[in-house]
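Listed next as structure tokens is one chain, alone, in the form predicted alone.
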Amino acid sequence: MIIDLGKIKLSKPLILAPMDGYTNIPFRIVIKQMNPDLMFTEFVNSDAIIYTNKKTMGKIQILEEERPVAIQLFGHNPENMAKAAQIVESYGPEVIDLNFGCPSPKVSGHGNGAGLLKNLPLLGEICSKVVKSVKTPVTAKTRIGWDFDTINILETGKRIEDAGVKMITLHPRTKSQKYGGNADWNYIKLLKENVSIPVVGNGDIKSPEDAKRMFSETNCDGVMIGREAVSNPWIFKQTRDYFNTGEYIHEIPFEERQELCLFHFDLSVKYLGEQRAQFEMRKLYQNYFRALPNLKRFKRLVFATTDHKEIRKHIENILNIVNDPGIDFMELEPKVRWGS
């Protein structure tokens, strides 16, 4: 099934997740360069759209060489959501996407996100409003419900698309389970085989195989990739490969980790600040390098510098850093800390 989203049409979509504390600009730029069909921002909350917060606003703001991008919304108050989604609007998203999977604690426990698989009225009457209220395509992200015991997968699916929802991606894992233990992608082929709008699938893509067999398994209409893409950017090109060549690049060469590492700390400076650049780019060092032996020799040495100038020659120099069994840590307090 093509996937019509106004704008853009899309068939067998590999689609970037949205993902809280990743799915920046930086991050979307980087992974734009292993051409995936759509991007997700990371999620934001709609009241704080309303109150034009400041950190918020910033999360969706979307430049012309990332498109097509998603917007994604959180919240539990119909008008609010609908509000949200007209100012969102205005800043020129191809899809304005609603949050029903979030099993943060933070989000759900207050009604938002999963939250709401326990309320589907609720759910539904934020997506009829949200559809009504914008001409951007939406769509909707959820699990298959609360815990094991009130799995409701069809109903909200139901309710979604009679909304007129364009799509929805499902996550095949209950609130109750978060990340852990398997998706269970039965429920993808289930939901599929009881909606007529395109499904797309999520959860444990590790490996372009992987993606495979979820659309073989389960004739979803697209495939959505979260936690792969930090770990490994890479993944949306592997797999792209595979399914035009049946043949992947497994390990990605230390030259091309080091070059994209580089170009997205100078992403980081550039769009987020010297300083929480700094921050962003402490829980990615890992990914880009997670091959190299003593790995801890450069993060110290990183997390103990203060200038990105620094770091920034740090990341050319890793090598010699990691096979340099010399470097004195002790001495390596930063001479400026945050917030002096």
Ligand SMILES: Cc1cc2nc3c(=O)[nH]c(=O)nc-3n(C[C@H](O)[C@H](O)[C@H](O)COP(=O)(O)O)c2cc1C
Contents of the next structure:
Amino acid sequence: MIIDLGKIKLSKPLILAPMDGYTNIPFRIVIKQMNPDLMFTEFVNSDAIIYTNKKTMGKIQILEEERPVAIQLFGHNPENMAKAAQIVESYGPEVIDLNFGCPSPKVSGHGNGAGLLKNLPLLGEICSKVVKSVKTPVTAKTRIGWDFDTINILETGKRIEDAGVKMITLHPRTKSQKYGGNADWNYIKLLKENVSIPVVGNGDIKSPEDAKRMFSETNCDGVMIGREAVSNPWIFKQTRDYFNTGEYIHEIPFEERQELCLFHFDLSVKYLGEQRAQFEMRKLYQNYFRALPNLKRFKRLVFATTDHKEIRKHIENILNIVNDPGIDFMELEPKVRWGS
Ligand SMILES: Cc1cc2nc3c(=O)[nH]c(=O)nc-3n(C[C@H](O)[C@H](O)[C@H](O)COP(=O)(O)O)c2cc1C
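To test you: the structure above is the form predicted alone. What is the structure of the form predicted in complex with the named molecule?
What follows is the entire complex, opening with the chain shown before.
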């Protein structure tokens, strides 16, 4: 089934998942190099949008070069969600997505995210108010239920569909599972059989073969990739190559990893500022350079400076650094942590 989202039509799309703390502008531009079909922002709080919270407004900025992009909203007040959707619409996303899946107690404990799976009439009301308040296509992302005793994905799907939402993404775990156990793809198949809007499957795709298997086992219309995109940004290119040719490059060469890491670093400095860039990148070095032995030597040097030009030089020089045992004995103090 072609996924018709107004200005964009997607056939078997590979989609970057929304990930709080990761899918910011630099990360999305990095992933864009791998040709995903659609990318999601981090989720944003609808109330914070209404109060024009500075940090939140920064999260909904979109650059032309990264389109198409979906902005994801969370909240539990239908009027506020509709108002926030109108504000978000003025930032020009191709899609506005509603979060009905976040398991974090700070979110779901207040009736937001997966908390709405305990109140499906309210979930349905949010969907229809938002759909009526904007012209931009509205989509939703959810889980199979609050816990194993209250699995309600078919009713959730029906309410979402009846409200005029254009596409539903399912991460087939319960809220209680958080990220534990396995995503049960049978529920993606079940949902697909029971709604007429497109269904995007999500959860535990770690390789191009997994993506192919999710399409064939569930008959889903698109697949969404989250954590694997953080540890391996090339997953989108590898999967597309695999679908087109049956083959893909399994191990990305070191030079290409280093080049992408430097690109990511420069984008982070440009869009997040020097200080934040350093802390954001700390989460990512082990992914870019996971094949290198003694990466701790590199981390010791990088974590001990706040000079971004020096850090950039360390990334350029990483092969010499990891091979230099002298660094193990250098007197280096990690600099203050971000936010402390
Ligand atoms: C660090 C992190 C942040 C996440 N933030 C969001 C979010 O903001 N909105 C959302 O709908 N899901 C969020 N998720 C869930 C992912 O979008 C996705 O559903 C989940 O990770 C399963 O897919 P995966 O196995 O491909 O990672 C987050 C997941 C992680 C690991």
